[in-house]
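As structure tokens, one chain now follows by itself in the form predicted alone.
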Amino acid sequence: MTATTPVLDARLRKALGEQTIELPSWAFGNSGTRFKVFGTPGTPRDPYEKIADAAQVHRYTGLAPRVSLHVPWDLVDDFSDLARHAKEHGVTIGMINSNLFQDDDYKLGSLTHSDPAVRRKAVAHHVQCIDVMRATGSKELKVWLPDGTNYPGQDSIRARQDRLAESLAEIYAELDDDHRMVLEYKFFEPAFYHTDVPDWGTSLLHCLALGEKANVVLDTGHHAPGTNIEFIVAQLLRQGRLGAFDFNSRFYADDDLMAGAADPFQLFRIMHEIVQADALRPESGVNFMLDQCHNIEEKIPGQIRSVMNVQEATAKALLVDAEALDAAQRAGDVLGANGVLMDAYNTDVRGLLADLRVEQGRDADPMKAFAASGYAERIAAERVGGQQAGWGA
């Protein structure tokens, strides 16, 4: 094998064939900016239409068999019926995401609020999410906490951590034996002086205190500039506490752009750590998913492109010559070791992945196949009237 002629051997075929990437329901609504939100024809008007659109991504890539839901954005009267609808479209319900950032009561915090009544309300919301998990067959609850303060002295940093620990413990106690909780972190926004879960260390400490069913979720856009994200990935994998990824790209902050768009080399480096740790397998417990918003680009093609970008980074990571890399590292061959990585990264894997899709009975080019399907034109004509799904709906 050379850097320019990859071969789809049995090892690659198996590893790539097992890879799955979960899609966020909110990516198919109108969202994605702090300024104007640009709507598009055919935008879903309810969770059923979101799932139908997400199923198109799976249809053309074969990589996206699960859809994350967001409560209350995706509330329906009968979640078992929504799960049935998903199955009919060839996908299943994935993680259930809670919402603690759009209620007036949470102005000064939710799970960390000084008022016990507000904390009880926030805990009850998560119990509601767990009920949704039971109704849909979901096994994972994702908690992202926007809590924090804007000014020094506004509240006790330590007391807020104590309240958070108590609130999380109450939620954790409600989980079924086969459920998991993943705790997300973000170093700033919407709070600016301090954030209650600003980094992976804080998330990990809370997860360790909760128990084996609690793990860290890493959003690739939730870090300060210059952060070595693959180092965090390696550390969490070492501890067996990397529960999930939220893949997206950022240039300046939490931009939620398409995965691999801003720094494809970073995405490759992250996937290299995943492959090294043998964490690509489904049984590893790491859930790979997207967390993106599409504002100026078409939503379904944006998700297809993102899934393909993650797959390409994964294929390149699988092409790293592990034996040669280990030998160079042990020999202290700095440039040789770096060269092994760069050879894999510089390999064009698009033909290899096209061959894999054809083997699987799919079109070699998912983007072109979707464009030719006429689906976008059909939903634009059919979805006239009603309220398009968007930020907060």
Given for the second form:
There are 4 protein chains.
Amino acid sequence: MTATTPVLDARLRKALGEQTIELPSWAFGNSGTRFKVFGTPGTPRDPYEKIADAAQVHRYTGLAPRVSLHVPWDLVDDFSDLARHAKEHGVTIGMINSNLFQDDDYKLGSLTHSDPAVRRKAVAHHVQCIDVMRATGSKELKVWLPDGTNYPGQDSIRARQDRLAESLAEIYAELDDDHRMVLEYKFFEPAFYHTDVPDWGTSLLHCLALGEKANVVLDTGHHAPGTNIEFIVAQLLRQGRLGAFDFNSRFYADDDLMAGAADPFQLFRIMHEIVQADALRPESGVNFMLDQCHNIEEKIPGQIRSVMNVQEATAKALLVDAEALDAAQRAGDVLGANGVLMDAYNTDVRGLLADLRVEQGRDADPMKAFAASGYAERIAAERVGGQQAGWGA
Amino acid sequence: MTATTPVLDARLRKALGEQTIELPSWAFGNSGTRFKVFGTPGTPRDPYEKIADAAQVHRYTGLAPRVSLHVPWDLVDDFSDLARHAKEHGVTIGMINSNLFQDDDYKLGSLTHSDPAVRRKAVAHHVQCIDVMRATGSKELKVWLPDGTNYPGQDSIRARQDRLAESLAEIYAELDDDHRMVLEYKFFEPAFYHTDVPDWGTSLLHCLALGEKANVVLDTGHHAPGTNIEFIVAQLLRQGRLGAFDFNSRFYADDDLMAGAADPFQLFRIMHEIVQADALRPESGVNFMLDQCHNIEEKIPGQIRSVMNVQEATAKALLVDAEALDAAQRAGDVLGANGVLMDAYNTDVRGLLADLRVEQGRDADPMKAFAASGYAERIAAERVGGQQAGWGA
Amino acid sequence: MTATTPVLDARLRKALGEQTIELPSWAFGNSGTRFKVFGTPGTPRDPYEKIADAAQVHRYTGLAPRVSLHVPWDLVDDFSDLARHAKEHGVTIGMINSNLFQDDDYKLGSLTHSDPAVRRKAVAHHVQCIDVMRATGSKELKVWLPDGTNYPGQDSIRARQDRLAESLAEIYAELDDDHRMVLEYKFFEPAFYHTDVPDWGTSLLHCLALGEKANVVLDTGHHAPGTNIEFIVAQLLRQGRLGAFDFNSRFYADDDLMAGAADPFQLFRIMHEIVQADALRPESGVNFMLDQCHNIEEKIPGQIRSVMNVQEATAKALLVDAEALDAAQRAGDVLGANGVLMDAYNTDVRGLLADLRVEQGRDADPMKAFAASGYAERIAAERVGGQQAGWGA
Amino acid sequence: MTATTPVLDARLRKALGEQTIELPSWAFGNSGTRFKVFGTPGTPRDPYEKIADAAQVHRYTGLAPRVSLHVPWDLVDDFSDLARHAKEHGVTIGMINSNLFQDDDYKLGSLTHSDPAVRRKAVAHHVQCIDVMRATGSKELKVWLPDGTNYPGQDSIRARQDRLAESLAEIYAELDDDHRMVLEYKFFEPAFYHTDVPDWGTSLLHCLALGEKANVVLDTGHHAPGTNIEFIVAQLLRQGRLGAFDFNSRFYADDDLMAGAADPFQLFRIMHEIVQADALRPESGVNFMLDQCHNIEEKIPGQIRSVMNVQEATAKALLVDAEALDAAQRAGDVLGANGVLMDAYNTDVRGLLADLRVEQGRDADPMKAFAASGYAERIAAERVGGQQAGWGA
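Could you give the coordinates for the form predicted in complex with another copy of the chain, as opposed to the form predicted alone above?
Let's see the whole complex now, leading with the same chain.
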């Protein structure tokens, strides 16, 4: 319960040094609510500019070496050129995200649609995404299914599950041997009565039916109020099926705020489950990704801050005295065990992480360093004209 | 507990005959989620076409004689001409709704903005709305404040309340003697950390500070999960400050589904409070309005169905045996009192309402009658080209 | 959309005639909140009296031929005598429910406890329950696990899952060939930070690991706000793993109100999934059970009313025009498909069910018939002295 | 964003030195859920022992000089003797809490009951409480109204409000000139359909009707999921009507866990509103009280930890750079303003508070000091026999 100044020892240096966080290309474009999307000067106008912006986050944090693409938002003529562009900027292409919500044909469903032609189209879209994987070297296909219904009776919940299983199997069959597929669940939105993959149980059942290359994506904003998310993390790790995170924050629904902004203690508890299961290591197969919308804040600093928040939560989780925790737990010492966890959480790790950055040849303060770099002003001046990229473009 | 076939007696005929439901012009335009807005053939391209569509709802139900306008979405050169157009179609102009969420200046707030110039602009917008009231004969100004913040610390909650009070007072001062103003509250969205008018208590406090012409709007979708909405209805009626409803349905957040679609029993309980307080009468000052988004369903039938759902809930509420209910309540007969309420709810009132429509010279089945009218096909053919009106246009 | 008077045809007569609902013995004892348990005259003082009361529900409704027992609450010296007593009263013994929450040793867990001695005790308790099954002819063991923690860090979520899996396997091994075991999940309470079986996914994973005799119990009050329960029903039916319902109602948390009292439309939607999957038949293996607490209302009438509510929802679900629904769904007719469902829901089935009861030689109105029987007055007079049975005794 | 070691300067010393937190006597008795109340060795058996235990919390923290009593749980023959006993132990008697939920007459309501005799009884109980205030020197009467209904229709929501207003006015008239009354609201439980004072708006309306001596109590666990509690704090402070806090934590419902245990960031945000409005000062009239249940953890350490959590949140709130925050807010710098708040939150204040305690002549670590004192072992040995005090006894 006493304050201590944490020290950057070899264990922390190694564990923190291995951590990587993947950034979504769309976080650098404009986003908003159904009410309004506000534009900002300097917003990227194409995938090249998005990657350039994402690379800034990596440059100042050392934590974000990969960028997720979205198809068709990030379609380019020559993906090997885009991959080369990424490499020049010090990053690589990460997951390929499909899009099942913006085609007029998907109004009542995509992979679950009652019309086989629509399902075929949605499956074919994933074949296209897998081609992008091959072209970019990406090894992971991410599927978020926005399908659902708005009114009771609108469609058969059961029949849609069956059609979904079929469609997913067709996509799965297209994967190369070294490909992985991850399936995301979401509590609600854009559908308001029922969602076809609303919870981790449904996602996991489909993954189990598909095979070992299919795993679950946990988006921290996609749960009912009060859901204990770290329990789900522990459960999916226990099943060996936690494929990826989509980190973001929420106070109400799928608010898509910066990771760690709404409930930093929850983020710490999630990372505590990760650390306990030794799943921070790259070979654990968990892709730690951000998925958030910077509606009113600056986008690059918003991503920097989010990445730092995840890192701070990780550092605190690494500071948990595992031996003392285990002893208190075995002794049934409720307050003692909770106290061990809180001691780590209450520790200020910002100095330790600044030290790590300095050791790595980076600036101690990424937010200030980026602000001082003049990059924001430069892109605001340069990126005039053209169509700003938006969530959905 | 026995089924009875309800009879259309004089009391019901009178009470149901007086009921009116106001329609929002924007319900006839396209709407959607942040993910996608789907278009549909025949969608109105201007306020004239929206009113024409709204008039169809009134034609088949006899319940919807007024149409709410939204400024600037429904701006026209000549509002007296629009009012005349409405009259020709058998309806009148209802409330005027202001818009505080689509101007770039309102990114961080409107009536609460820290910059006085932005607040002045937002106040001036309401002066414009009041001019529209004068031009159209509307007597009510509806203010929904989308203001709020996304991150803790982003702005001062307290200072924003003070600035809001000032701005509202300036607007209130512009009202004519026979004008009314209603202030809507909303739990969250588009702001995700705090909302400046998040609950009925906040709205009521501002109304009390403003004066007797200010009342609260209760949107049925704007509450936290589990909130007992009929309690709020009873409380606002007790204070004499229930200005209007925005009826719609929700399973999760502000889903804006058709009224009565998600929880018809809740709609009945709300109307039971209205009937108990004798607030169905036009002179009660409660404006029963719809506010919903027909994202995937046809819009005119969606409104017809919603209006019918409100009417069915009202008819059931009118069938509650008030004397038996009161007796059971006074006797502390929990199951008996609940049983009296449920008896009314479980009654099938559709035949009774069909009889009422036939008496009024209308078709017994509004949905079928509209479908058979060919109107939908006609507008789909006629309204080609131009820009479809959307939520926000 | 027009009112119709439903007719009791052969199909309905058969389907409704097969339906059975199991009653919990503890519903007839006193219950309450942590704040207060109110007593009532005539409350049973032992399992014999509970069964006698439960038999009254069956007598007037014809729907409730089985009574669930709770061990140790319903321990008697001679279970064959209790089974005989039940038979004399026209009912049989249903599921045997274990109790893992009232022993001082279970303060920090039972089947998940870090101390192997406590786990052995909890497993042994189930062996005792299985003995009661053999003695009473019951074929189903119901396990609800109240285990969980109140504070982050208090115990290891992962280790508890492992210990739970082990404990359940030991219990499962004790089952006879014709025994079944069902595992209930619960969102929260009595634990307030994490619950060891909080959702259907966790329950199902344990059942899958155990084998074919293990299935999931869905208690309608054990979910997060907004959860689409009928989706879970459909999903578990699709997996062939829906073992039983615990029906009750909730507005907020696990309120344990009468089934159908809070959201009758939801109960209807649940029964619609059941009917669609043809799972109403006894051979479907789904045990339709009530689990509720009559804190302030009379208990026998409370159960009668609940049973009738489930029957009404079932009758409405049976009235859904499956062919028209399917056609509208395939046509993508959102309003039409929803309308087919609502037509059934809006139908008043009380007359039809009264006819069914009269056909069966019962009174048309169970509530009135029970009230007129004098039973309530008789037990109030007779059951003086002794210790009233309570939830937990 | 850089870590700093906060220094105990004069401003902090003064502000922190003035802070007091009131303890509830019932926190030292046994508590539990409706499922089970677990006993613990050393639990107090009477109000004298409860006060002795509460005094231990003050002894080690210097923060908890007052103890709230509950009538009738804490009834003694001679209240002046109890007050003397408290004084000897270094504490005083704080608020007097009435009890409207444990009398059989209150099954269907107390101050709202339809039977005037029950209402009179409930009013008379408060007159008794006011007598206890006079006898103990307490100046505050705390009313939490558990009244409500479990089923729609059970009673008239409106009539109950009217009866409540009447009853409260009768109680208010009994207060002495220097007395205050505070009215607590609660979202749900023990009532499950509607609660008669469910939200801050309702509580405030009754307080406004009563007069200046009536203020609102905000229990941090008594809200719907997602409610922004610090907004309510700001709103009530703005109205000058925040009478008291009941601090505790919740993950789901009214879990009554230790303050700061579930969401320490929320507690910090609440204290930030307090500090911003300069309401930490004793003369602000806000009584900072704990109200929690230590179901499974040790009670005295549970209170010590809670008090320390409130103090840590307060210290962090005091560290917010108000000038920098205001500047960033005025500049519309979303990330900057949020960053100022987070900088304070992320600071480790435990060392600073240890320094403060040492300055005050206390041990740096209250948890360890209490554990080392042998008090827990002593009371476990001494308090054998008798009836342990429980929540409700």
